[in-house]
Amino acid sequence: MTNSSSPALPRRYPEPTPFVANLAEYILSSQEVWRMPDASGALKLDWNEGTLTHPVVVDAVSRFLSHAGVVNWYPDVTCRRVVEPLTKLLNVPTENILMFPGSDVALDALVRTFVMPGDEAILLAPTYDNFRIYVESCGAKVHHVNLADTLGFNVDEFVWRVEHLTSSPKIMYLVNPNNPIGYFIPPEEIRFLLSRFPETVMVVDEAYAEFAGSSSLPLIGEFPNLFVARSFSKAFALAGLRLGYLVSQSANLGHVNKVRNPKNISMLAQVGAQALLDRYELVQDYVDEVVAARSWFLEMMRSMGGVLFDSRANFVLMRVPEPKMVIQGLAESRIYARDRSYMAGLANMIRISIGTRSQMEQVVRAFQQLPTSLWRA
């Protein structure tokens, strides 16, 4: 028992590791939709999910839930009606395909499996920022690879700068298509990088490749040393439900499932994503009326006097002087984009998803009641 009269001793809390003690935050969106009574109304245009429900997931789901087992039961981990649909899509065989519960949770397990202490890892940046979280946590230490063009990739430039930065880096990290960009690295390219760093984790993060129709999967069986990372959360807007992919060679895929969860893919993430897969032309579809829809968009806005910058993804870049206000005055009109303007070589940038062609003409009529000075650049 403590003597109540006895003075009172500073309250100890338990040390972090070092890593995370030193980790600078990620830095969130706007999550004010959660907080709407009715939220029907708002385009949530800052995290680059669907921005659409598909009937047949909610539909499939609903029937789902009187399923037995659905809420006390762990799922099924072997997330079969997922992956086997799925091999026949991708064209690549079972054994290279490991799911997760989100492309995040994939990212930061394979991390956890090949990156100590002391490693150097390579981030072509600006890039999505979650990465040198999942790095800087295990200890390594990150290399940001700024261009001299930020907005485009010169692999001649970054192979060079790379190799001035570390003779040996242990895990690159490239989006492809680019976040917050949108560039596209085309397949050769990806190619000479995995030929030019052979002995280098290659983490091509591909969670908009649907948008790009182009993939760098055919070249898994030829690099034992790539990693390509897919999401269901933007071209099959399932991102409420959680659910992503590893793709590589078998052996790869045996070492990070060691420290994988199986149970926490939840069996409503798996019938969702069965539920488009069966009907994968409605995919097909949603990512053409996004790919047209960001056309119109990019013209529209251009003829308006905005600086926008092509893409091949579901959300453009847009340059204005007034960033901070430009996205509050959206948000009034209950519009959502995202600030990128504190990255560096993004300055005075925001970033606007893509959605469906009625979607985009909304926004660019909120656009038309701000005044011309916070956004024409």
Ligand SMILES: Cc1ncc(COP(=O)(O)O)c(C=O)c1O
Second form
Amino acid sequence: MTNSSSPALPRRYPEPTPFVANLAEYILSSQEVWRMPDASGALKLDWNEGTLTHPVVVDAVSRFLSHAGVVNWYPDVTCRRVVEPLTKLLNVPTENILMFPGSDVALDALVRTFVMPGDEAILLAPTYDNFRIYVESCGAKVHHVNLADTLGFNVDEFVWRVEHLTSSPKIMYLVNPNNPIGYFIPPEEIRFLLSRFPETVMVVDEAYAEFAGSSSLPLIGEFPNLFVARSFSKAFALAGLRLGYLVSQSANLGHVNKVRNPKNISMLAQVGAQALLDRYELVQDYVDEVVAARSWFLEMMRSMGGVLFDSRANFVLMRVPEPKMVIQGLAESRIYARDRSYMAGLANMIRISIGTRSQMEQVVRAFQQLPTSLWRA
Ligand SMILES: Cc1ncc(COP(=O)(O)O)c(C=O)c1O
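Same protein, different condition: the form predicted alone was shown, now please give the form predicted in complex with this ligand.
Next comes the full complex, this chain leading.
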């Protein structure tokens, strides 16, 4: 109780850790679609999600809603509906897979397992910025490694730069195919890095691997320092259900499992993913369609004078004179793209996710309606 005669105390808040106090926030994409009463005509191409809803998922999830306990019980912590078909699809034993509610959560758990205050982390840049948050919040020092040619990868230059920055990187993060550029690092070069830095926790984020048609998963057995992170948000188009996983040697996953909360993967996520794993041809058809639409879009936009960069993922980077105005102009047609122009080495760049051919035709029409001076470099 306050005593009216005593002076009011200044209001005090608890202090976050110094690591969190100094953290620069991750910049989110537009949330406009969630404010629309009807977002069905909107093209959300700013966060590289899959661009369709699979009817088999909606069916399976809707039917499962009447299953006992789906809302009031904690979910099946074994995730067996997903893990069993996944081991067959990837040809990886069950003990090498650990499930999470999204690969973001997987990366966070992985970092909390291995990274201590004062450790040094190497992030091949430009990159997906959430990983920095996890590392810095553990008190480690992040080194962003930008190469002379920002838009490509050169393994020798990368190694040279890393070795000039630190003699003992605790953790290294490579997104492959890279986000936001879309280049692909071949497995031989990943292998070379794994052998060159055997003491380093090597994280290869393969959120977009299905679109590249190649993966580092076959290296898991050989390299105890390799962790591959994968997502159901992109090729499987299940971002809203939240599901992802780590693949590594079982001894590593045993450690990560101690900090993981297995209750966080909802039954709806499990059942939705199972529906697509049972009908994997639907995923493959979508991937094939996106890959074809990517080539078509690049060719079409280039033929109209656009400057776009090759990509092995479900997005492309484009250099435009007026990035903010282009993003705004597209948004007026309810097409959402991502401004990347504030990232180091990416001046004037915007990133556009690739969807189906008819969705990309819509994007081309929207560009045709914008003044060319805004987007022709
Ligand atoms: C490289 C990369 N990793 C991870 C994620 C997050 O994926 P998830 O939805 O599985 O958490 C993204 C999302 O954009 C990404 O680009």
